[in-house]
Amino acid sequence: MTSMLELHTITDGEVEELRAALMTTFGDDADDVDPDGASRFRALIPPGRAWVVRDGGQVVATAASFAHELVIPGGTMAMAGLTMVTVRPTHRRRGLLRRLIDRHLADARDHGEAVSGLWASEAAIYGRFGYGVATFVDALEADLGGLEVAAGRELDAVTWLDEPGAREALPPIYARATADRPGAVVRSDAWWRERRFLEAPFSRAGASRRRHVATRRGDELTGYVAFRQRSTWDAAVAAGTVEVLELVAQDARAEATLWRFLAGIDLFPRVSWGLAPVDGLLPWLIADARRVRRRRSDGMWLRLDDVAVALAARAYADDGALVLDVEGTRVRLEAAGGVAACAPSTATADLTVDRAGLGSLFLGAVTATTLARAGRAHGSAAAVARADRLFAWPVDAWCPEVF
């Protein structure tokens, strides 16, 4: 019998079917993992921005888009956040993933989103669709028992926030602290409610409820940490772990204060954080940096779909011009005083790079020199150095959450 593989935009009545297929493919069960997930889906995914492929009556592949606003050097821009991408194992290698991504990109163009971003469940998949690693994260584990953190530094005060207080205080702190952090996502009220303040058994995995502590300098809140506690005892000796969900600080003083607080929680000498920024201060705030173990991995991936629009949207730390050949399409980028113009060009290319490589360059997390050494970019030494200067940014890229 011939399969009829139909791709279509879901109706509201198909949300549960999409979620069931999604969870099954990832090895879970929707009702057990998140019984309120359908209402959360409706709050976060705009109508018309989720798709399924059906084989007869069965959903066999899924995808959806978040309508994000991405922080880029010098500002923000609209980004289509590709998410919930699955293909049932019974329907692999039938081109369904490509069809879904093509639909996602066409939808992004309709919404004026020149870039698409994602977190990759499998790193080998998305490069061939033009996505490149644009941010990195450190999975951090530290044993801070007995260590003094931020010795001799002037620090802020700390204040414990109850749930209503956290819901009021955290969003403006986050907005201030990430306003110049390339890779951060601007959070809507719905995003805070349904993602950052989510409290459900599956999100706890046996740990405590969320705790929130903020730093205060005079009348201003300068940072916060959201965390859970996991109690452990080793031969009657406390060996608990503080599991950081997010640590956000508007400056180094606030960050040092938060680490000092975390290191001083009685009965919990260990700290873990799966999505720490690569420029985090903790190893530099203690005398024994070996007590901090970091495993770096890829974070958010980006595809520049409309290259000229995306390149013109960001600011640049240096002045200069560069003709880029991106998979056969040439554009001339010219930056002056931090502002850029970018337009199609017929001039000889200074730098040749594929679309995935350009996605890695865009936020400054990867240099043109690195791509050139790896054979992923081609140009003269002078052109590569010029690209390094243009795409560099003084604040390291970081996306603080998986979407």
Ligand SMILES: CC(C)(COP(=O)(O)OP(=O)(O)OC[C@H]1O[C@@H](n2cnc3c(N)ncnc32)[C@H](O)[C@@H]1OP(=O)(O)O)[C@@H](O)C(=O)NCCC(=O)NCCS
Second form
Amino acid sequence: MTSMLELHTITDGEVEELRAALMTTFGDDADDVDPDGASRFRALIPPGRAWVVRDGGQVVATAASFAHELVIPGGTMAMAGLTMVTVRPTHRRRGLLRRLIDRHLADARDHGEAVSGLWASEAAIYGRFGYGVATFVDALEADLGGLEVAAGRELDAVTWLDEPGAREALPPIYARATADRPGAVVRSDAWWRERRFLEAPFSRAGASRRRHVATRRGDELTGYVAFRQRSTWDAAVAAGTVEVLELVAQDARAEATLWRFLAGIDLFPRVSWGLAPVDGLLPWLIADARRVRRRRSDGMWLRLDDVAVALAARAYADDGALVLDVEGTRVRLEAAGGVAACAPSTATADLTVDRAGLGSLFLGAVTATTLARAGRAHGSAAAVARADRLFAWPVDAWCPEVF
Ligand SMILES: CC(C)(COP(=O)(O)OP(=O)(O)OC[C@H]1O[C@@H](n2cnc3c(N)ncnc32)[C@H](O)[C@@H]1OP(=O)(O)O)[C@@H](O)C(=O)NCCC(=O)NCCS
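Please move on to the form predicted in complex with this ligand, as the form predicted alone is already shown.
Below is the whole assembly, all chains and molecules, this chain first.
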């Protein structure tokens, strides 16, 4: 039966079919939801990096790769971004996801990408394939009505940007502000155009168009917030919500300014943001921190495919050496003066961890101590403590991009 299920790289003529199968499996209809989706697909997915499985004539499974550049401690590295993974309900649990992931990883190797990243629709799926949670996000909901934000602080000025102004101003601010933020994805012009500045009925979901406000210090723009407004009234009392799409600030002063601005929009006392970083300042800028409710969940997941290449690519805040055993692959990592070398080793392992666990350690979002206490990593107390010091990084990981 499986012999009929043929997996192949799509031609340009199959983009619409891939998208139709993808949307159907996610419970939507391609035409209604996103009529321009095919042209966006072509702008963002490099040729030859999307796959389907057909059963007879019908597309029954899909997957594709973005060619991302991932910010890691001390720099960036190429990352294959696994996306658009679907298997029709008629063909589930027959190994099609496994085949698609194998193809994605082989393709990533061909492109010299030592790591693969994804956002998971369900948390139980990808651990078995070596992906671990590498960044976390907070979904924020705050009622800021009547609260003073950042009292007594020196703040930046704020500027309302029109659409052309936002298209020009935001990309360089984002690039500056995320250059040292592990987990952020470098944005191409196409990504800004097709994803961040996309204005489609499905992206609005009944709220206003995108608005943009930037912070200014002298001649320099220091941050921005992109948001929508959802107007609601509660028994003639204004109870609108500002829905933050993204808030990016190059430093604390700009961040405080943006929160002060958001808290002061008349008729909109509530603010929500689904993808806030875990180190966001808002609760610390107000006197009543319980006005901010936070629900933490997994963000981007990472799989280190070439362990030695990936570990040597990042910088380390501490010096030291560690022999790691990752599912039978043994490597020795040595960091000195911020620079690392990593090579195969036959020495006794200091720390044994599975590939998914290593993905969670990689950007510093989870400690070796936590994994060891959970029974997911093994080593002496001294080795685990050394791993904690090595993988720790002063800037919390954050991926502001669902892909
Ligand atoms: C998730 C999905 C892609 C799985 O596809 P599939 O072809 O049924 O998966 P496979 O048969 O290749 O399963 C491979 C392994 O993953 C496990 N698995 C698959 N889906 C799972 C799920 N939702 N939860 C837990 N385990 C899952 C299988 O049990 C199997 O385990 P095994 O190797 O130990 O036997 C498919 O159910 C789907 O399209 N879901 C809706 C869309 C979606 O969520 N896509 C993912 C986007 S990130």
